[in-house]
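Next up: just one chain, as structure tokens, the form predicted on its own.
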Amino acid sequence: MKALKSALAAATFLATAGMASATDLEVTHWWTSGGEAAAVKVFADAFNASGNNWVDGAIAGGGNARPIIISRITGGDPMGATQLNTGRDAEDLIQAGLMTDLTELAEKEGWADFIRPSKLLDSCKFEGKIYCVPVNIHSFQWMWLNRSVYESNGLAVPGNWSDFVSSASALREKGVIPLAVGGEPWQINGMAGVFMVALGGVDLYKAINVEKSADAAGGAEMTKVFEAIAAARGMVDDGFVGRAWNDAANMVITGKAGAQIMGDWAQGEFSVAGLTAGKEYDCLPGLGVHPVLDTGGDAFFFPKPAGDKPDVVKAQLEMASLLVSKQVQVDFNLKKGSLPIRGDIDLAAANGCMQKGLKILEKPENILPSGEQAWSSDTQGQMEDLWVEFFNDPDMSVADAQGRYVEIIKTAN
């Protein structure tokens, strides 16, 4: 009796001990939508089995998410941890000593040797430092098309822009919806970049991207995209003005919309409505013209607690060590419909278009940089807005666009 006793008091002291040592971590970010509430959840459920607490602060949109996230960490009252885009969204809050080193984590874990392409951990560093987690390889450069509403009206899955263009009009006449758009500013300009590759070519998505060339923003090549994106106009409905990309997405899941230019995580959203990747809907890398991805994605990055909390700190590096993990990996991305940032992980379990997109990886030719990784805040939010402006005006001339695009390359950076 006196060992059973001796025993659970032991056993009281290690959980009161465990309690004691967990620590509550705010964590924001912006997956909301079905297939992405599905996917943070991995990331939440790992953390809290680590014995800390995922204290969710989730905010809708991105657009919506990054002030109010920027706004508090430069105001003193920093989360634990917080989602944003794999490039140069916190370049500011590095440079001003807001954000916590991860360096010596990720020199212990040799974060360089499994990450990969390895200009996503390059994206985290500030002279030579790493201030953030890549989490996953998100990219633009995909179509979604329900299947069985072109078999349905007698009509061929398309396999490239040119085909569905094609058949755009005779969708049309059977009720359906070409192209499911969303107006907000991140969609229209997202588009415009898989425009600029599969109708421009990667030469050019390289001299405007890369070498920030204001004659090839200028040249015959970007006025075929300017073109496309007015053309595009005709193939959307009226409510597109607005529009969440989620929702956008569900018109094609629930076949009032042929298709979708959409990035990646698109793909949790079938996956949540139970459809399968090459039944019941199809995909169409660099729109089935270039099969390329430019990688971009998500990262973690952990605001430097207000005072000396050297236990969110020590639960901080707990997290982003998780987060690279290779079953976390696994967990999350073929939840997110996103391709992983490790490859060294076994994704047998991938379905047919994240096969495709990991195919693409083999290739580093096939790489591009995302606009995150490209282009300062300022400069991306002026893009947005001419292509928004762009999109929503017919009145407004590819010629009058055009030249307003090459002043803003001009001054770019």
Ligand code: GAL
The other form holds:
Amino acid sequence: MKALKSALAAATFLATAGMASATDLEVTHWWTSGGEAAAVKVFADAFNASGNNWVDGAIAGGGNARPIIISRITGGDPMGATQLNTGRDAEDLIQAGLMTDLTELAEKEGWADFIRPSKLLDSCKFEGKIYCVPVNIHSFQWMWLNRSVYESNGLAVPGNWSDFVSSASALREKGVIPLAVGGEPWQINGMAGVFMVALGGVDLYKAINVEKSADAAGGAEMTKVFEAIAAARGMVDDGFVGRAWNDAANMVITGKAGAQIMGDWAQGEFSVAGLTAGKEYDCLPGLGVHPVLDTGGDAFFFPKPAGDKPDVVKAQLEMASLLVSKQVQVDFNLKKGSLPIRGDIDLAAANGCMQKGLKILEKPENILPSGEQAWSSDTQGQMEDLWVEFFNDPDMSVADAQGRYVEIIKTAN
Ligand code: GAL
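So the form predicted on its own is up there; where is the form predicted in complex with the named molecule?
Whole complex next, starting from this chain.
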């Protein structure tokens, strides 16, 4: 009888101990499209399998989610973990000491040895300590084309931007919208950044985004970028204002439009729609002109819990460790359409577009600093507003727009 009692006591202890280690973490993010939801589920399933509990806190749209996330943390109502962009989104929160320090874990697991390019981890650092974990590499420098739309209309599938421009009117005559665009500020701003590299060249991009040169911003090379945006204005449909990026992607997927210039998260939508890279759709990194990638992307941050909650911090560290683990990195990035933050995993399952991206990443000279890491949120906002105004107003001249752009660069921080 005594043995039975002690066995029951032990079982009860283990059960409660096991339950005690199961911690709820509310996780905020803005991954609500089909492809994004499929990808974030990989993270949630992995965290739940670790014996903890992922409480999903999805908020649609980065522009909505970011201020909500930041104000909750500054307001003393922190979530357990949150996605934000790699870069300066959480700069003030980190400097205010509101984020859990991941340095000990990062050093124990050797993150610096396998996270590449190293600037992804650098953008998580403040005063030598690490406060976020990069989870993917996204680049805006992509154009997505519906191959079938061109082939079924007897047109060659464009191999670069100028091919695309030359066949745009023929496509429109066939009743197909040449370029699918969503009118949200970050989308127009992102497209402008793609033109800057693809048409202006890497040197122009760096002169502006790294050296912050007002001369480069006002120069002839940059004029070509404004002219391309003006040309793109003529290739869209009237319904672009306010359109979500994944709805624009869906126009290409369903053949309503020929192409979209969008970050590689769009590939997650093609994958969920069952389309195959190189077959029904294709991809042009750097618009097929300058195949380079900006290395923006996403990172997870772990706000310090309100009050002393060691179980929450323990679960935060368990999640951080999972997100950079090899298998989770492979499974997540294949669904997200992004590239993994570690160079030591087997991505044989990667599709043709991801393979193009991995090839480009092999050469450091092909890697650009993403705008998110270069500009403060305020400067980024001013640029977005200008691009949106220029794209929406056909009466706004290239000269006027470029003049205002120079002023923004002159006062940028
Ligand atoms: C970006 C984010 C991507 C994707 C995209 C569209 O900021 O890095 O993961 O979600 O927004 O929502």
